[in-house]
Amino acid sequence: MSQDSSIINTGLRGVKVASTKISDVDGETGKLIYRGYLAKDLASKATFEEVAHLLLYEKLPDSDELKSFSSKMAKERSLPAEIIQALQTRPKSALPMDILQCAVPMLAHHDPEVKSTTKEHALTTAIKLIAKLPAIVAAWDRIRNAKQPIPPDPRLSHAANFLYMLTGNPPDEETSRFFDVCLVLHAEHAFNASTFSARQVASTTAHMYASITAAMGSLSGSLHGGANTRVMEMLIEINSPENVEPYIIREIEAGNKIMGLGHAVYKVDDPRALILAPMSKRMGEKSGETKWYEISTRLEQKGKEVFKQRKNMDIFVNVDFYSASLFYTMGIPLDLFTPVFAVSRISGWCAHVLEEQFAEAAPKAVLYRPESEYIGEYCGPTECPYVPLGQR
């Protein structure tokens, strides 16, 4: 019989792994800070390049920086051609997050210096991966649909040069602009799961490309990624903000969550979410398709009506609610939804690497290695006893 029957399956909620100076989630007042920065003043008045450098080396750059961080990675975003081909040798049916999964140790074998130890050479590396995955990305989407990838343009932005990548056409300003604000709002949430296995696999002195790999991994599952490709596919159910209220119904009713509202740490509206909305409600004017914009507002109201109604509860929305709107009127394939939230949060993971094996203050060599707590089967007071394979 078991030694115990009790199960611990806390998810490490609640305790503490390491110290960091990367971001901060304050979910009882709806902050989220990267560096000292609200998320969300960076959105409004800083680029996606900003904000990476400011991840990366810890302060926002000042002109000449960002020129020549910006131009690092204008050079760093174009890919092998041994790795364009070996996509083109992928089933077409391949998901996505496994193909980028797959492409980024590929990128590893053309680094010739990929078992540098430096932290030169792991900036260098970051740098790499956050402009080669957008192209990644953009380059798998136009491989499974019988089309060549497009070479990078250096004349656009980071946030630019992914959409003219993928479709083929540069974006209008405003449309970059939008997709630019999504990347600096995705690109850090803390020691959330993907974070969480960068760093794991970091605090073994793995390469970037192998912590990237495993994030991108934790990413893939539908408990962490995916949740706004869900709530587009919500949307697309609902079709008609007629619809919105017996399908909320329905749905508490048969004990379904409502994708897009609730967060494991926000305990009001996720501050993301509100940057979003315009934005999402601005696309759909510019795309002449409005209404998913306009179900989602109600699905909002209502939902929140509902839940306080019949539950008793507040409920709230988040970061997935309007990205999955505001994606979706920009043309981005709903399975690709993930693949981009890896296209920002590049950025944070790696500043998450750099921090576990370079930071000054940490105690170095410390190997992620927590204890679990049997609880299988003995057999009687002591070991189970080997029975020959004939006598079993």
Second form
There are 2 protein chains.
Amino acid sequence: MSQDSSIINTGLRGVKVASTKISDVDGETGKLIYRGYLAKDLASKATFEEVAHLLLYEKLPDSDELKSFSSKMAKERSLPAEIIQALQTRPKSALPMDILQCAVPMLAHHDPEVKSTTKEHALTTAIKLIAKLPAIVAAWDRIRNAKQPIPPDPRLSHAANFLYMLTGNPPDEETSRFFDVCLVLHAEHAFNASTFSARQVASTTAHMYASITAAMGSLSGSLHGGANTRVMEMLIEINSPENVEPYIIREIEAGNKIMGLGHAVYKVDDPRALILAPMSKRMGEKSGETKWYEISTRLEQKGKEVFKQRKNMDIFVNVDFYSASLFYTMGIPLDLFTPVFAVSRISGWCAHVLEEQFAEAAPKAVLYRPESEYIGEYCGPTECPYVPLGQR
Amino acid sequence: MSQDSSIINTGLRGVKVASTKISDVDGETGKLIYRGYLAKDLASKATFEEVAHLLLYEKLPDSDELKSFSSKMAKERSLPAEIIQALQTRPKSALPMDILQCAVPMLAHHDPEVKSTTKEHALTTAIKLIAKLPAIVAAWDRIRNAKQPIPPDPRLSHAANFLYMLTGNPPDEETSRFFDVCLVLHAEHAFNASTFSARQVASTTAHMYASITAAMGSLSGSLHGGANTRVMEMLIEINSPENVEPYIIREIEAGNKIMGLGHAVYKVDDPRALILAPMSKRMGEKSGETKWYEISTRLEQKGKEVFKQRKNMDIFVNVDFYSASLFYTMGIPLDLFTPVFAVSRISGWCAHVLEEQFAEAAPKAVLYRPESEYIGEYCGPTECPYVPLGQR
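Target state, the form predicted in complex with a further copy of the same chain; input state, the form predicted on its own:
All chains and molecules follow, beginning with the one already shown.
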């Protein structure tokens, strides 16, 4: 079985590249499934630790398993002193996603088993990376603000500990839970661009660190993980609910997209956005700044109206739409939105690397190596003769 | 036009993902073309600087262009002191490919224009990365051996300067030219795994640094850039020409592959191997150690015979087969073979990132987002109900 080789599959849309047991996205009905479970059920009932266990070990943990897994994760949270030291050599203006891309390979440098090719080692590495990424993000934010990084508190949950390491204050229970829900909702989404990057690198048998670093690079792109930042920049530009309608009309007339509206896969509202919206509302009330939620909700409503009227198009909010105002009112700096996305999605990436390299059903030793069509020029019917330098 | 969505395209074999003007690989006739020119013509006549110019600017430079380009490259060779300082914090046991993956994003940290999305900036970054990568490889090799990194010598060619920074001694003319030919021959090879990684990350609009870092990760895999190292490890294991035949028979009987024999694309001898073989012979004579070439050439001959007799298979040498003994007799440490591959291939990667993001014919804003088939389990006909922790 092979595909029609005359077709150029731009962006690989509609081209199946693998079977996966990790997640299912039903764009028609707006269902997102992690290993059999609805993400919205997990968001309302499970913690990020449970979901990370589900993704990595293919099952929700029982009480003992969760205790053991959470304890392993908590023990792995701190960073080697040499990594803090290396981060301190970095210019304070460095982009946080560029910091993550250098910090992940640094963790490889400190792994005495880095050459191991066992599944056990890959799992250990996955736990280490998921556990340490929040520490890297928080340490960098403090270093660039001339503050000392805060050591992790093993008594706190994964979600609460990140906010604590970032701000120096343990968050209240509601904020901590909201952030935990965000982590659950961003954890996994099938073969999105960054996950595909991770799998693609893993297919060469490169290690977990290299695969995750590639995914970080992919997520840093403004078309992918950078989108939540761009939503917030848009909200700041709009600045007030009454500016929403003129903004939409201006953008539509200029032929621009509205950030956070529309998704490559969903043909209905993104199931994650439906959960994020009320949290954004509540967090706005809590923080005393309801403006960002108000602009968002008006933008959603008016955006849908205007697109329907002018373009006869149904458009829907995506995950970035309400996570932007939610992260902002939680006090997360704008340029850490994408790193926070990574703090969650790294659990999905790791599960995909494990599946790419160790799934029983997977064919061994097949790296992704697509074809391309050469449309370059030849000098005549065949290749160009080399012209010596002096005669060019 | 779309593909049959019931087919799973493992490894994307035979699936066209893009049009490219950069290179053409004709596996049937053994032709490798860089922008219209045969790689073998370029290898015998052009320098790496000319080829890098050809790849980035779509034309062979005239004398003035070459002078200007070479001078730009030479000026960009040195590393910021803070990067040397950060490398000095790294454990000496770190794998060199993991060092490259942290050093490339570090260069992003020092770029005040890192947010620029212009083609001009991407080109400037490409030149910077191509110029600086040899300095990173050489600096790391010296740091891990407790030696001071050697500043680049702008009077030397790109090839000669790398060997100088690595060893502290400028190479003789013949060695320098041989290394230059290696750089030319490894520079570009269509949509191989690492190049595809670079393009895939670039498709999210992530910057050049992030794209190249991903490619480094892909190249570090033993199925891809790690193959030249594994060829040399095999030669060391065989150790003597008379051990070749028993080695081949043992490996074939165990169902193993012989490293360096066979290629996913070429159905004849890899055109690059044909050029590398005589250089390996000559370098062996020069260095006084002809054993590695002798083992290689006997392995090629006997391997072909035995595969034909026992499996009725025609097998052919690939690029890694003779580059292994050649690099080794040049005094390049075994674990720098893949980094040296990167020092060359980065020119192709950069050309592909430029094409992915700026080609006029390219559709704008389409990231690679393939499909997958969900084969996970459900609890009954639909999704699994969430079971609370205490009841699992």
